[in-house]
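Next up is one chain by itself, shown in structure tokens, the form predicted alone.
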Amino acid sequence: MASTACFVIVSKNDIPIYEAEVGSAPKKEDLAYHHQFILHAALDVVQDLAWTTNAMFLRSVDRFNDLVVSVYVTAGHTRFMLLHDSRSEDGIKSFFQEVHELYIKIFLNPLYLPGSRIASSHFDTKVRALARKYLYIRGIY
């Protein structure tokens, strides 16, 4: 079973400082492309989600044919973009919460610059490990 799952961290200045497509289903550059465009059209829902609610997971906020954009907000307004074609919101609960836990190590780095993208392969490792622990994806390397 192909399954769709595409990463992103966004900056509080809109800014993407982390992206990963995390699904199995085949890689093709022009769909990368697609989940950007559908992930970046979502954040102005976000936007306006984020300030309604003290919630930091913000669930299912928008929708593009079988794909869903699920949000996690931090306190420092970075959001956390995750669109998946999965029916699991506990998995994807998890997911965030632990990835917004390694999200913390690395701003808590003292060589880390705020808002600069986020280049270290240990972060991107842990976070396909979440992926495959949580959102239930196999075949990814």
Second form
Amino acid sequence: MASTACFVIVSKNDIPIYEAEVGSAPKKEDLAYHHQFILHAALDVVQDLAWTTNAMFLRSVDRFNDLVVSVYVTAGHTRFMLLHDSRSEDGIKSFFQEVHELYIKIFLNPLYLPGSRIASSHFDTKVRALARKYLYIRGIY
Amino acid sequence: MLSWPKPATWPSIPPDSSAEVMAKEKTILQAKAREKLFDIQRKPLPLEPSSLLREANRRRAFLSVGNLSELYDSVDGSGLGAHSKLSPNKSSSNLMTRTMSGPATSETSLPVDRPMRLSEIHVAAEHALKQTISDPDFMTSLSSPEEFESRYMELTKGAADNYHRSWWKRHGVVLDGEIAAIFFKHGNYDLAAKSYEKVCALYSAEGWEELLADVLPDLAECQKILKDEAGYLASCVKLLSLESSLFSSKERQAFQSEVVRLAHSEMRHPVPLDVSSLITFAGNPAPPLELCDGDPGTLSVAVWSGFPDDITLESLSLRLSAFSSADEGLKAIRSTDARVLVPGRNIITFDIPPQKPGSYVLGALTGQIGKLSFRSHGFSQDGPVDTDEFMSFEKPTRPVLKVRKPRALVDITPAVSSALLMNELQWIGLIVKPIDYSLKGGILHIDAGAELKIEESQMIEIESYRSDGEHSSPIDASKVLSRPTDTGRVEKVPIENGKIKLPDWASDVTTLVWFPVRAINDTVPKGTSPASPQKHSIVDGMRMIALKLEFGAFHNQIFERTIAVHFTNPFHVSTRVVDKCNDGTLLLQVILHSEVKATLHVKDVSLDLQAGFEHLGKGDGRPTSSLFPLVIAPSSKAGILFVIRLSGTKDLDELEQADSMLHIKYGISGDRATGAHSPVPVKPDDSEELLFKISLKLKRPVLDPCLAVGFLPFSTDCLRVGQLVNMKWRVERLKDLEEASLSDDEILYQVDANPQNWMVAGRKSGHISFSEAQGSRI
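Alternative state: the form predicted together with the partner chain, after the form predicted alone:
Let's see the whole complex now, leading with the same chain.
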């Protein structure tokens, strides 16, 4: 069954360094813009909410119609944002944690300039695989 | 984003509202989406009408996908609000089927088998609102679209301000976009532009390019209407520099054509355009171009163009900034003429005029499109700049041009250090050695000094020079075989006014230049004898040649050198009387010292004796034995014996002043590369014979000493400065005076002492009588 999900990693400078549509619905251009719009506006909410708790996983911080924005903030204030329709939170938390590990591996690469786009196709494949694993099978659907 | 409050169930349409419904439908159908600049086709965000439909019909039963799609097809636009982006939201139709499982409402008065159309939804909502609202201001706001808009603007502005103040900038910016759209609709283009600028600034600062791609055309449109050329150009350039997948190629071409059109038109206030993200450049990956001081060169630079089409540039110039600490900030500018940049990589060569020494890195690229000047500071490492990168690249520290400090580029040394023959036409060799530099087009000026004449009727020989070991021994089969291409090329070049043009093949190899000169020395050389010891002066034989080589790619390199060449007579002659025979003849040995490093063949020698002497024997002035041809090895000596006799001249004065002349006919076989050699034949019938004349002074030898002089030892052993010392000597007559002519028996004595060391107190000269008898002493 189709679901929408858009995953964005935003660096601490508020610049998106990675974007992926990880939903199982077919990708559309207008929807991509739509998702960007919602995620960008949600950054405002995150910037307030991130300092209220010392947890990394902030759960859902914003809603738009029936789309929900869940955010995971790393120690370096890099935000992993997932725009999705309602689904189970456990899956999302595990997804974020796994992606965090992948992200750390990217940072360990000495040739990677922090704050620049993540262009690794390996990373991309892995993230999509993780999305398939955590966001759809275990979700209540 | 907060969702708008929705009623649990949508109010139903009042019974007799079909006319209103029709009117509403008409307005909906007539309203159309705002056309975007550049014909950008973009599907609007599904924010309003479709969700409105969905929301209103949420709890209604009998909805199927087919019905809904019909409804969606009739959706055209909305009379409300400004951000009118429409799209039949196909995906939400799928969602629709999910939500249809809810119970059907029973409050509707419509037949339950038909969903509400958009117009019906509008009418129903209006009626419900009118019934519930009591505030008169609010009622006026809802009475007409203009009122509603003004109220909407008021609320939105307030909300945007509050969002900004509470640092929820992104929410604030979204509302700013709404406000800008309304301003635009009303024709307040400057206010609209201001608001759009805020939106664009935030989106570009944070790098959300899809959002920027959506709003920037609106800003561009405002700027175009306001005739803000600089802003419009900047927006177009920014649009072009966004990721290319965000726009179709037609749209990108439209951006470019706008830029070009403006560039070629008259602009009121032309401002240089910054295209750092569109046109980037990088130097060659190769090592930096190395030039010598004062040389021009060409530098090739890779320039990447991000324009979708070819773009014609009227001019392009590149600034290099000097990297050395002394010249920080000094910029050197090159330019090239009109060219077309194709999208992607272009290689452009720049001609560089002579520069000061130092190393240079790439600075900024500037140029002109039409009448518009642009500049680019965008460096790229390898490929085009990734526009998503907001970490700007560090200025490249890799130098791209190195101009060397002035250094020796060429060396000219004389080929031969040993002496050449004086007064004969000799070859002088110069080794012209380029040091890592091409001497192409070089002209060698030779200026001979005094007493040296360059024979200009002869051709100059230029040959390639192999270093010492191989040159002197030409027959070395193994070496010749190993270098079959090195054939010792010789070329003859004419000399004009002391100028030689170096041939092209000689520009990179060490060459030997041979040119014929004649050193002139008009004085007759003098030989040495016991009577006239002579100091050899090397200076007499030196001649100076001033050389000047003009070369260089810019013909501005000059090399000057003055070389000294030694010339010498072939022989140095010394004489001595070997023996006296019993009959009074004297054996005169004439010693020929070879002064040259070549083999001399003496063919004939004749001696013209001075007065007071005469030859014995044949009387033709030749030596006693015929040893000719006499071969004298380099720098060695040979002796020739003459038999002479004193002749009876009594004229003492004549005796003192006369000189004998020795004529030597000789030949020389030498290599011009080692030293003196046989002269260059000027005329074809010049003989190989050379004539050398040298004057000798012969003095009558004292073979029969008449007097003996002896010093007596000093009285004291050690002498002190200032001490008065008596010097005594004794003169003894050894034999009787034979000639009666000398009747006076007085002896003239003269004391000569080195005035630096001795002071003579007393008479230095005087006459003393001396008896004539043998054995008498004084």
